[in-house]
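Just one chain follows, in the form predicted on its own, and it is written as C-alpha cells.
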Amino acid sequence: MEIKTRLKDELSSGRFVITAEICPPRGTDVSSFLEKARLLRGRIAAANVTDNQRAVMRLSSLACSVLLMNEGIDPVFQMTCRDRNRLAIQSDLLGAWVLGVKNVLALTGDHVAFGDHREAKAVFDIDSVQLVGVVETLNSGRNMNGTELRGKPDFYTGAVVAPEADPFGPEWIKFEKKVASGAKFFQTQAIYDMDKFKEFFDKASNTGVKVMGGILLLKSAKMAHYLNNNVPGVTVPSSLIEELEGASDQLEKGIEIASRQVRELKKFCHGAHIMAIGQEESVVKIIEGA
C-alpha cells in the first residue's frame, strides 16, 4: 500500500495548505464517514481524524485513519493523553506506523467529565508536551525506557496551540516546550482576532515550525454564544455574532465568515485547519468561497 506524505510535502513546498477534521462515527457504519471523506478528497492536503472528541466514544482514530488512506487521503492521526497510559500510547503509535500512517497530532484530550462516559477513569499518564517527545523518541529508534526498537517510525509530528488564550503567557511557554520536544507543525484552536493571530504567527514561525490557523465553522449565533460562555481560549467577536443573528440562513452566513477568514489567512499564514464538527460537507463550500 502506497504511503501518502502529502501534508509534509505541501507544507515544505511553501504552498498555502488546507486541512480539515472528519469525525469518526459512533458505531461501525462508516458509510457517512467515507462519503464526507470523498467530498474532501483532492481539496485538502490531509484530514484529521479526531480521537473520541469531547470525550464522546466513537470509532477509533487509528481505524478511521487507515480507511482514509484506502481512499487516497493523507490522514492526521490524532492521539490524546486522556485514554492511554505510556505503554498503550507507544504501542498504538508503532501500530499506526506499521499500518502506513505518517502524520500524528498530539493532544491532551477533553476530560471525561465533559463526555458521554463520565464514570470512566481519565488516564493522563503523560501530557501533550511529553506526548510530542514520545513520538520523537520513537522516531529516534528507542522507546521511553531507552530500549532500542527493531525498526523505527518517522512520523511527521504535530501539536496544538491556542493563540487567543487569556492569559497567553503560559500558552506560549507550552508552545515553546512542544517545539523543543520535536513538534514540526501546529494546528491552532479557533481564531477570530486576525491581528492578534498575525502577531502570534510572526513570532511562532521564527522557530521554524509550520503553523495552520484554526477556522471553526459557526453554524449559528447560538453556537457562538455557547463558545464564548463555555470554551476557554475562544472569543467570538460581537460583530460576527451580529452578522449571524441578522442572517436569514445562519449556517450559510457561517460558511461565508469562514471563507473570509481563510482568505485573510492566505495573506500571511502557512495554511488553514477547518473544523466543521459534523458539518464536513460545508468544508467544500468554505474552500470554494475562499
The other form holds:
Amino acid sequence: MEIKTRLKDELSSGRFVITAEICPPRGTDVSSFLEKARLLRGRIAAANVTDNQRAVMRLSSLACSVLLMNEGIDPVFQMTCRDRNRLAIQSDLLGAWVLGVKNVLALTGDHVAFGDHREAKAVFDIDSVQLVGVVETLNSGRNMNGTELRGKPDFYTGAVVAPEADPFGPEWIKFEKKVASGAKFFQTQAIYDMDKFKEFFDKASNTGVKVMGGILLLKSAKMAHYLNNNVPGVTVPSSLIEELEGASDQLEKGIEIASRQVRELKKFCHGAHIMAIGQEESVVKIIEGA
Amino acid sequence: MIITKKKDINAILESLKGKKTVFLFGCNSCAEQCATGGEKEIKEMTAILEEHGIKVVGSSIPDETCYRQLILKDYRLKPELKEAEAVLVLACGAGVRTVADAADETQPVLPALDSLFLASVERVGRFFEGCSLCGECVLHITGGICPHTECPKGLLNGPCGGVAHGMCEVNIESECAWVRIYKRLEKQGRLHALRNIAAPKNHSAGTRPRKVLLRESGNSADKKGRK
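Would you generate the structure of this protein in the form predicted together with the partner chain, following the form predicted on its own above?
First the chain shown before, then all remaining chains and molecules of the complex.
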C-alpha cells in the first residue's frame, strides 16, 4: 500500500508546487505559530517545520508537525543530525509516522556554535546522507542494524542541496549520494542566480528526483548584508541589495523580489520552497504576486 | 604529541587549598614542547606556589610522565615525594593518571594542565589536531585528511551546506576539510573514492576506556596491581 501525502501527490502530478517554512515557537504558546499556519492553509502543498533552526532551542519539530496536521496542513518534518544519536533518530521517525507525519526532510543541522546553547555536545552521530538512508531503511521494514520492525513507515523522503555551493564539486557528489540513498524530493538552499540554477535543475532532475528551488525572503538590505556576513552558504548578489536599498518600503520590495523569483521558477522547476524566517504572513503575498 | 594548556592558577591554588607541601612533576616529552611542563614551567610554578605559602619539596621531569616505571622509580628514590601532602603534575591527563596510580592512594595527585588534543606538529610551537583516535581510520579514502576530526561536525559523506567560498562555517579562518579532501583526491585522480556512501561510524571501536595488552603484567618492580 502506498501512503499518499499531499506533497507527494502534487509533485507527482507535474503541477508547480509551493511549500513554505514555519518556525516553531520558543516556548509552549503555539497561538502565533497556528495563526501563521492557518494563513498558509490551502495556499501551499506542505509546510516545513524547522528543527531547532540555527541551533536555537525551540518547540519540537515533531510536535509542531502534528499541530499542523491537526490544522489540515501536510507537514514536512525537518530532522537534523545535530541533536539526536541513531537510536533517537530512528525512534523519533517511527514516532512521527504513528502520529501521522508522512514527509521527512533530512538535514545535517547548523553547528551548536551558532546557537543559544553553545556549550552543548553536537551529536552528528550520522550525517545527512546516512539519515536519508536510515529513513529508507525504516521504510523497508528494518532498523539500522537489520532487525525487522513490527510495522513500518512509508515516509516521503526529502533532502537539501545547495546549488550555489562554492566549490560545487563536493556538493554535487553529496547530492548524488542522497539520491542513491533514496531521497525523492529536494528543497534547495536559497538561490539567486536563476541561469545557474536552471543548469543545476536540468542536471539534478535528470536523476529522477523532484527539485524545489529555495526562495529566501529578503526583509531588508540590512538583512541581506547580515546574511552575507553571518549565514553560511548564502550569498545575496549586490544587484538585489541595491534594489532593496533603493526602495521606500524594503519589505514590500523583498516580497516583490521573492514573487519574481517564484515566477521565474514556474517556467522550468518542479516547485518553490519559501523561507520567510519570522515573516510567514508575507508568504501569502509572495504567492499572490507570483 | 599531546597538546596541553595551563590551568588557571587560581583553580590550581584552590585545588591545593590546605596543603603545605607539594611535589611537582613536569614531563620532558609533550608538555615540554608545549611549554607547559618543562624546566621553565616547573620553576615558574615553584615560585608561584612558594609565594602563596606552599612549600615545593621537590620536583622531577621524567622523560615520559605517562610511563609508570619512571614514576615508580621517583617514588623509590625520592622520600620527599612520598612525604609531600600533594603532588601537582604539569603533564597531560595520562601523566596525571599515571602518577595518581603510582602514588600511595592517600596522596592527592592534581592536574596543573588541561589536555587538549593529539597534534601534528607543523613546526616548533604550531600544533594542529589531525586525529581523534577514533579506532576506525578512514584516511585511505580521504587523502590523509580526517573528516571525523577536521570537520567540526565529523561528517563522513561530504561538506555541509555551510561551506562558503571553500571555508568552514564554524572555523571561518580554515578551509573546509571536505573541500581540502576533494582537492587532494582530485589531484590524485581518486575522486571516485568519494562517490561511495560512507556507512555510519562504528563508535563501538572508541568505547572507553580502551586498552592494548601486548604482554602479561608481572614486572617485579611493579608491586602495585593495575586498578
